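What follows is one chain in structure tokens, specifically the form predicted on its own.
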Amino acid sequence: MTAVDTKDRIYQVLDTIKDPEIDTVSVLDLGMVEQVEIDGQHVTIKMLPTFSGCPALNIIQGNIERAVKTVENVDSVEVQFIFNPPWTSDRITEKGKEGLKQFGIAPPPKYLEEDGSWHVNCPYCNSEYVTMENLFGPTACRSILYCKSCKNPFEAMKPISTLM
């Protein structure tokens, strides 16, 4: 297996590593993988945490290390969490946005209003008639909203941008 084949296989494996809290999206879907480096049989994977204090980082690291070690010609794996460039919600792929909706979480909006406010549609019925119930959700990266059309509470990923 060539280095290119190995890298392709590593990306295939990374696509199977799910967020421990949201099992419908992978670390690739969330845009967390910044770089994969191969040096002989050693692999270094540079990851961007969605939030620096995320308690799931150790779980993600262990899951990546175990999975990537199964790739042919890989003997050791090092996962590094880096903060430059910073992760932004713009990195979430279209597949990731659909996975968030399947889980009942509204993907972050692409645009912020001039006053810094943001708006998402309900992930269940796609209604725009939603209200923010609490900016602070169950994790630092999510808020709690309520859909006045289908009457469901739901979470939304907070928009994180380098422009904020």
Given for the second form:
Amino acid sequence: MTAVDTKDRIYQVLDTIKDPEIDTVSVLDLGMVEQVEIDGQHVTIKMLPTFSGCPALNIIQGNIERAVKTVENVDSVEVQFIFNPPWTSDRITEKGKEGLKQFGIAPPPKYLEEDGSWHVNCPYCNSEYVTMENLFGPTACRSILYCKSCKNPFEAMKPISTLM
Amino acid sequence: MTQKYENPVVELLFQLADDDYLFSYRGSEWLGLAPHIEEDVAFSSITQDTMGHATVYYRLLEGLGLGVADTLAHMRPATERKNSILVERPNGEGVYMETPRYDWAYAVARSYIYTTAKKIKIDSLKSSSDQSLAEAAVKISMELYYHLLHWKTWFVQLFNSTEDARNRMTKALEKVIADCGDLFSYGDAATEITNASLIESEQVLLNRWTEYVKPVFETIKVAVPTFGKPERNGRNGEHTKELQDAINTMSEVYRTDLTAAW
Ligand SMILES: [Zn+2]
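Which structure goes with the form predicted together with the partner chain, now that we have seen the form predicted on its own?
After this comes the whole thing, all chains and molecules, with the earlier chain placed first.
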């Protein structure tokens, strides 16, 4: 295999590494993978943490190291978490947004209002008639909302932007 | 008194790390006790973020060769700590395992003042001469945005609510402000820290904080408080007895098995 093949293969493997708390999105979908460097048989993967206190980071790190090691021509794997560039919620891919919706989580909004407030539609029925129940949800990256149309509570990924 | 490190980045990192570590610990003691379930979720989420911020700083210290991050967080005695007095104060009477009689007004007042002060520091750190610290500040700032929103809402709503609430908030705020003497202090390392352009000076940040909170204090019709000279300066390792108790509780599990991977 050439280095290019190896890199492709690594990205394929990374797409199988799911968020331990949301199994419909991978670390690639979330835009957490910044760089994959191959030096001979050694691979360094630079990752961007979503939230700095996210307890899933260690699990993700372990899962990536184990999985990428199985790729042909890879001997050792090192995962580094870096802050530059900072992870922002607009790094989530279109596929990632679909995956979030499947899980019942509204993808983060694209736009912030001037006062910093934001709006998302219901991930189940797409209704705009939703209310914010709690800006803070079950994990650091999620908020809890309620859909007035289909009467379902749902979660949304918080927008995270350097404008904040 | 505590040791002063040669490298001003180390001094500053310990101050930032210990501040968030203790603030997060005091927040975690509220788990299950907040006024309602939504608040319990929100407060513990903020507490978790804050411990994440402490971890970021301890890891930077680890990178500078100061020791393993977990050890720096849990194993340093009170005499070596550089946090401000404000964050080490207990939440109120009693202990959370028995009959806690914690004061929610105090939690709101402390969290609002601490978080706004943190915001001013983080904004300044974004232009730090230390590249890693500047990058960490950008990351932390995005999370802090939600914390600020949260504590500002509580702070204003309780002050502008019933007479009882206002009285309790007034008392709580006085108690908080009395402990703010070292909040913006860099202790004995101040000159080195500012000369190295790691962060702006104490006075610049203090003035900026005053401007920043002014609109909120106008909303609650209270004059913006001024901080006095500190009785003890936490940045120099001068602390209350409660700090060692807090560290003992917080590190209890870690100390049971120093070799375990948590
Ligand atoms: Zn709906």
